[in-house]
Amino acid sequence: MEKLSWVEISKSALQNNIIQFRNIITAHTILCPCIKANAYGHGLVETAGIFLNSGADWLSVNALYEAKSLRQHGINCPVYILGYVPLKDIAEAIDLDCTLVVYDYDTINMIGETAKHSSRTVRVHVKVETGTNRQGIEPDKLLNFVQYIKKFKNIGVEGLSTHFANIEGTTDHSHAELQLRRFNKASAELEASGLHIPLKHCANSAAAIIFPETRFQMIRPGISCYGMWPSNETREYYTEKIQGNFHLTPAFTWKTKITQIKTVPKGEYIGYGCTYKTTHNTRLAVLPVGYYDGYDRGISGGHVLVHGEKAPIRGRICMNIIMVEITDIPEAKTEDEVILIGKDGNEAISAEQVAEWADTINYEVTTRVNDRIPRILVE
């Protein structure tokens, strides 16, 4: 069946980004890229193999179904589940040999009960709350919680983690520094009580890139593994303060094709809501992509690339259709390739640019591209 929209994923770009992270950590630091949300839209299984072949040690996902897919495709590295695993699914997570994040007694009790029937030790990482106020156990309850876990013979407390709330979209890192102090204090209190946890980790992309003191024994970079900076502020801070040789290469190109070309007379409306009225006879191309596919309905002032030229979007984004003007691209014809995100000749549309048009962030732009759209690996 002919595809109407597809995403090309550059293997060399993904390889480069993993190598960039490998180069800023020690040989003994675990590199655990985050591949949740269909690898930030890049394809879960496709991306996993490339990351592992490029120097990644572990992989982290959000949900059990993602871990299950990796195992079904023969990926046997350590898989760390960052999100909640329902109590009824704990046994399956153990069977898949997953590493689990923990922060509540119900989960520990279920792991302990289930592990009685397993020959393996279940590895868990305790998440401590330091200032994001999502998952995590409060620091004043951490010692008792870890002591409780230690009572279970088949549970091994392998890691202690936290997550930063405000390290990406700002150049004021005071809250991140506060969180890091809280994390270090919590870790020190455990050590002082004789509870040694071998793997401490808190570094996402931004932390790993700009704050070496957050790298500890493992880093968990996400968006930058795919060639995107976490924010303009992170990139500016790195450029001005760090001035290193860390270079990211975007791996994501989203393509479609022209399915109809028509001429719309001057003074006609285009699309739902009559939001755009032609000011001249307009050559219009219809594209078979819309907000169902993940192209944000709220995009305003955007364009696509046809034959390396900008083709402005006209009218509202529809559920399955976008209309663009190609009056100034006379060579365009039906079934010509169109770039939604990516490079074509001297022009490029980045995920950051699309995010600006849609008043959102680059994370959302790529992760929202519908999973049913094929991901195709290219060199």
Ligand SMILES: Cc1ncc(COP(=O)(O)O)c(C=O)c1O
Given for the second form:
Amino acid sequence: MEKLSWVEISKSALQNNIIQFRNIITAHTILCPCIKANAYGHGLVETAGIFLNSGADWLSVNALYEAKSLRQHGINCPVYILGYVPLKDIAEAIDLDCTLVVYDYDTINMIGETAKHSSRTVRVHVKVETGTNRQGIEPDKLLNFVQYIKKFKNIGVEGLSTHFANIEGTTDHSHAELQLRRFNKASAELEASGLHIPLKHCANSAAAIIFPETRFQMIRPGISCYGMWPSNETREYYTEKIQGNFHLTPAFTWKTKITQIKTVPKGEYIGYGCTYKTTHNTRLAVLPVGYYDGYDRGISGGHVLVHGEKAPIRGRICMNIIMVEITDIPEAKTEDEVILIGKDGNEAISAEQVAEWADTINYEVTTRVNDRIPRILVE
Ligand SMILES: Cc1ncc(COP(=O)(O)O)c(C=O)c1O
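Switch from the form predicted on its own to the form predicted together with the ligand and print that structure.
Let's see the whole complex now, leading with the same chain.
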């Protein structure tokens, strides 16, 4: 069946980004790319294989269904589930040999009870709250919690983790520094009580790239494994202060085709809400993509690329359709390819550019592209 839109994923770009991370960490540091949210929209299983072949050691996902899909596709590396696993699903997570994040007694009790019937030692990573105030156990409860887990013979406390709240969207890193101090203190308190946890980790992309002291024994970068900077602030900080050799290559190209071309007379409205009125006879191309596919409805001032030229969006983004002006691209015809995100000749539309039009961040732009749209690996 003909596709109405599709995403091409550059294998070499993904490989390059993993190599970039491999180059900034020691050989002993575990590289655990974050491939939740359909690998940030890049295709879970396809991306997993490329990352592992390029130097990744582990993979991290958000939910059990993602871990299950990796196992079903024969991926046997350690898979760390970052998000909540419902108590009734713990047995399945253990069966799939997943590594689990823990921060509450109910989960530990369920793992302990379930693991009794398994020959496995279940590996858990304790998440400590250091200032993001979402998932994690408070530092003053950490020691008792770890001591409690240690009583279960079939549970191994392999990791201690935390997550930064404000490391990418700012050049003021004081909150991240505070979190790092709290993390180090929590870890030192455990050590002082004779509780050594081998893998400490807290670094997302921004932390791993610009703060070597956050890398510890493992890093969990997400966005930059796909070739995107976490923010302009991180890119600028890296360029100005670190001036290293770390280069990212975006891997994501979203394409569609023109389904209809028409000329709309001057003074006519285009689309729902009559938000755009033509100022001249307008050659219009209709594209079979809309907000259902993940193209943000809030975008009005953006453009797409047709024959390597900018074709401005006219009128509102519909559920399944976008209208663009091609008056100045006379060679455009029905079924010609259109770039929604990506490069064409000298022009390019980055995820960051689309994020700016939609008043959001690059993370949301690629993860929002509907999973139903095919991801095709290209060299
Ligand atoms: C717990 C955790 N670790 C790592 C990451 C990766 O972060 P980034 O994509 O900023 O590198 C995320 C992403 O949200 C996360 O939630």
